[in-house]
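Given as structure tokens, the chain that follows is alone and in the form predicted on its own.
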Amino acid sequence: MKNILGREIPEFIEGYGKVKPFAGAYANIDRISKKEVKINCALPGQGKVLKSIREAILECGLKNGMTISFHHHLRNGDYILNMVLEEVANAGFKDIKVAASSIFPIHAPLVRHIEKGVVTGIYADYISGPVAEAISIGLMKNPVIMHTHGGRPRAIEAGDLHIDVAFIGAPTCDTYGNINGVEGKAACGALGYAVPDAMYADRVVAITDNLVDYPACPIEISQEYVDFIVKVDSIGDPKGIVSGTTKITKDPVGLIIAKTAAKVIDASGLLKEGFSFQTGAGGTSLAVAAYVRDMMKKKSIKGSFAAGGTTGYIVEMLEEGLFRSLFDVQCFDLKAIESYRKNETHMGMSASMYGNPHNKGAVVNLLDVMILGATEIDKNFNVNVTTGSSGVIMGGSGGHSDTAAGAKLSIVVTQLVKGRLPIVVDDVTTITTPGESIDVVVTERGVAVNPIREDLIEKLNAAGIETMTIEALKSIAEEMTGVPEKIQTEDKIVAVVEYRDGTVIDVVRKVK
């Protein structure tokens, strides 16, 4: 069958099940429940602290089959994912499904247990690195589920994803749960993509390298979701946090997108008191940062929050008053880490609270503007930010199709030609977010701006920012680069993309 993008995709995958197709951004909102949960009490003088990660898997009854979960506030600094799986090999548990909201180079072990059975199925918003690559030559047995940062925390409390034993990082906890990103040698600020794991898993497990006396301070996931306390010599690196670029850039065509498109944004409309932002960690969308903020310190406009993983430079925003809060899922940089320690209007948010379409309310709803990035865009503003010009898979939407359907104005920024390739296709390889939920495309050759969005497209022009057809900058990227050849794959599955709502927006198949 096809979804309403055309994308062709089985009505049911071995391993994954029947198929509900994409219709739309909007067009699986309905009254909806949630899971209900289960829980263990706890009685007066039972202790939580145990010797071990062993000790800890088998008090929480872990069987073959199951799914436990890990989170990515240490992204490539992790070190519990790998310590946790190798216990679990070492028991001798097998066909275990890992449900963890991203995955880094660092956690290449799990390519091992992959292939000696003991991982059957993997769950997450964003793959990089040996595990990637991994599942896209069909490593896996089963195909991989790949959600966003909005549709994870949807399909947890929905019970589309049940989680047996969710494993989570805590840079500090008390001897009863309590636990805070903080404070201790692996701080690593905001806990919010953990907290829906903690609220609706079976059975918690923290395991941390900072153990303190009860009660901690602050609280960030509180005592009475967590069953088990495990300490170990350290959970992670915090310099892994910084993973990437977060650095304003200093490419001159880099420069030149991010200029046009702060001009996009104020003539938009949007740049005004009151102002609502996001942006990405990536040099550019950094840029983009640094003219806003100059235009809003000309105009002295204050705005009501910026939002989403949080830089030393949004930081920066926030201390200066141009924001009055920040609201924070994860942060991505030290400084980010220290403003969440002592700024009270730098505020946690769950990763539910951020981007769940199918709650009372996201915060990504009430964005005003979001920059983004792609891989590739094609002709319909689809863009594709999970598989790279190989067909290999290379990251994932994490909050990318969230925050482009909730704001107002979804900008995606890049250069037109990437590694002697053009950004702009016919068809994307794989659809991430869909074309209806961007609004405007800005490179280095030109702007072009959703034919749905004829307002925007009168603003523009009255503001002087010349604009163009999508397909017009395919024919600038191609006369550049010549056309790509398409890229081979095989008719196997490695992996299924779901939309924010749990719909299949697209698949990814085996390479050639």
The other form holds:
Number of protein chains: 2
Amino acid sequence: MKNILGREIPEFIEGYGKVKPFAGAYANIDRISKKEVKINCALPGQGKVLKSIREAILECGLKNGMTISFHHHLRNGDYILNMVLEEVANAGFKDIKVAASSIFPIHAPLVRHIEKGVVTGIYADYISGPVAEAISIGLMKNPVIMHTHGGRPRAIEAGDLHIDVAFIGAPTCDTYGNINGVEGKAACGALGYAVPDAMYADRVVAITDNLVDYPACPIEISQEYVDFIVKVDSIGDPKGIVSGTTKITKDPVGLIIAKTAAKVIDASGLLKEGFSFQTGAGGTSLAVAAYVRDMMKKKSIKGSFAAGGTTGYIVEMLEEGLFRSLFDVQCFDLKAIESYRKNETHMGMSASMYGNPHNKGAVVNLLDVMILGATEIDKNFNVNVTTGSSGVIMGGSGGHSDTAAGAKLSIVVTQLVKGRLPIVVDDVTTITTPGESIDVVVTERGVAVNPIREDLIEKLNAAGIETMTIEALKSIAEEMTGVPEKIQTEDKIVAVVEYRDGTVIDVVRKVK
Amino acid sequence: MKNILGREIPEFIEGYGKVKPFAGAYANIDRISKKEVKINCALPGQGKVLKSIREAILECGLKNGMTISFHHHLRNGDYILNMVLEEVANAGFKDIKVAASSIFPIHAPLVRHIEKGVVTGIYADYISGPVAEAISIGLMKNPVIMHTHGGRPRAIEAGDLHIDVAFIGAPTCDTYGNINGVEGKAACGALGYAVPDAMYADRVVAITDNLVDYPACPIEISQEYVDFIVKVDSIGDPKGIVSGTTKITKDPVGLIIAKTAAKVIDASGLLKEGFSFQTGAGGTSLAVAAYVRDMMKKKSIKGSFAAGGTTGYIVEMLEEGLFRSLFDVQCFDLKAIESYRKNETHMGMSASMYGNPHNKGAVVNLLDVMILGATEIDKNFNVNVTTGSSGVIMGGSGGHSDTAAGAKLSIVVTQLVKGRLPIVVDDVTTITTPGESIDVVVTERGVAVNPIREDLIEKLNAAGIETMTIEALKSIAEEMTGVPEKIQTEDKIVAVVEYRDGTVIDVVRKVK
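Please supply the coordinates for the form predicted together with a further copy of the same chain, as a counterpart to the form predicted on its own shown previously.
Below, the chain from earlier opens the complete complex, with every other chain and molecule after it.
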């Protein structure tokens, strides 16, 4: 069958199941259920601290075929996933499903566990590095399932993704399971992605290298949700957890794009008292923030909030009084962690509060402007941030689809050509985010507005910003690069790309 | 049938259902389920602010027979329950069940709603004033169900108490439903009792007199849980919400009792580094805190935490460095509210985190010492804080049973005789808290230790504290007052007293 975006998807995918086809960004948002949760109650006097990860695995009653989960706040410095899987493998378990909110190059040992049949299933919002490459060439029998950052908590809460045992990397944990990410040698700040795992898994194990006396303070994840605690020497490498500081691009092309995006924001009429904003940690995105910062100062605008994974740059805007508060699901750099620890207006949010379409209103719903990246964008404004130019998985939605769906103005900022390939194409290799939720594409060669946003085209034109059709942008790109060859794939589906509501927006097939 | 404490309870109670008899304080703590929750999802752009309580009632789809809930942080200054029931009555609804975490004298208009059939069921942890009196004389057809502060979230989470619409009195609320109790003219501090209602009700309405721009900061209850918001002129009378300051007793008898209780704590060996403590807001309880404070200073002890409803007195101990942190479910006075707002080591906790026996470990489980009151205590150490000397309901467990079950040392402090009636009796009128969870009774005439705590008797005697049997205490009391006459009751059951695990520990019968 074809879904509403014209993507050919089987009705049933082996190793995945029956497909619910994507039916629009705002379909399926009605009345839903959050699943029943099973709890092993603790008696007074009962302790939670165990001696080893092995002991925790056994106490949790792990069995072949079960699903274990991980969160990615330790990013490319994370030791937790590797440590746990090593023990799982050593204990002789097979057929384990890994639900990791993201997978990074550091998780390369996972490839070996897949090869040996220890791990036979993967759920993730973002996958890069050797694991992504191994998946793309068909190493796994069953397709991996790719969520968005808001779709993952949705799936967990709905029971679509049932977690048997959640392992939480805890920069600080007390002896009864209260966790925070702001203290300890592996401090990573906000722990928003771990919250749904803690709340909905059958069993929850906190793994920490900073076991403190009861009670930890502050508490980001409460003792109510933690069954067991294991102390290890190190949960991660601080160098991989955070960059020292995130930086604005110095590339002149990137700066042109950013400046134009800022003009689009200004022209949209959204840049006024109470403005809300999110941008990624990339250099061009941060450059947009820099121009927005200048405009806010000039106009004496105080914004309501900035959201996201947070960087020091956004923290500076908070400190300057340009926003009243920040909502943070993960901290990208040291300055963000420090701010999250000290400033009460720098507030944490769970992944569900951040982007889950199936709750009573996520933070993304109140975003005025979202700055997004793209690997490809097609003539229907569909965006690919899942696969690279060779068809190999190199990312995933993360919060891309969630913020695009929520924000009043979603702007993709990108160079028109990267690595001699056009970014604007007829059809993207993989649809990550549907075009209906993308409003504008800003490149160094021109600005294209989604035709469904006639109001915006008028506003931009009134402000003297030239716009062109996306087809025109595509032509300019193709003039520079020629029409790229179609990526050759085999039939085998290596990844199912779920939209945030759990429908299938696309699949990734094995690369040749 | 008789339950394990010898209380005669029908196997089936009309208007309540099948009785699960109380089987011990630590029975039924094993593997449980938290129920499925139904959610009405919000689309981006969808607003939540409604014009009136009436509109909210209708939007929530209230129907005859449904259960609506309230929390009691506004205490005897609460306008919410009365305002909502007025609208419910005006709209012509009948047969509504009211699940209020506590009911106070200010809720007298509820009597009229009961008389008119608007309200036909009540669930509460504590009831005092005209509503309690009306219930006691048999005004309601069905018995009210009395929970503990930890048993209420247990019942809500398990689905034993299903809430159709929760009304949350919000001292501050933003336009998307983020709530805190620390700002606004009706600031009451921590909102812990409202958390389970917000998380598990079908529909949640925030009623506020301080509607602020998005986002509120701090956030105690998140937008994820709130369907609608209504602004009203006033949610409560600050004079009834908090006392200006809570005070230590000046009564010499109270001081003697408190001093003895402090000696018991000292002798128990628990008063050491990491000590944890809870006491109520009563004058004698606070006097115990004062003696404990002195001892901690003398011995240079730093405690781990104090918990509870919090008073300025406990805040002072935090500020002096005698505790590392406070866990707060409700603030009793202005100083506590101020501290909760400003001090990050003064942490909030939900009712479930506080006392729910059916989670992975409540805060009460880690209490070293709990200071409790009693209206009556019997020779098996069972405590009544539910009914008064005439058999009329005048309170309820609140956190009494929860903290008694959790704490390593539960001390009842009471005068031996009150209002010419002995406090130590053969059988208490109503069992609120089972004797197995009470360790010591301290009166001005002597100290009785529960014989199951042989270890404690030895320690007290070694420290030179004379102990006597509870029977001896009873004899002393009866020498002063004579043996009191048994309260005469009719067969009709007006209240079912549930222990924290949902079993029935006792019933209250209609007074003659």
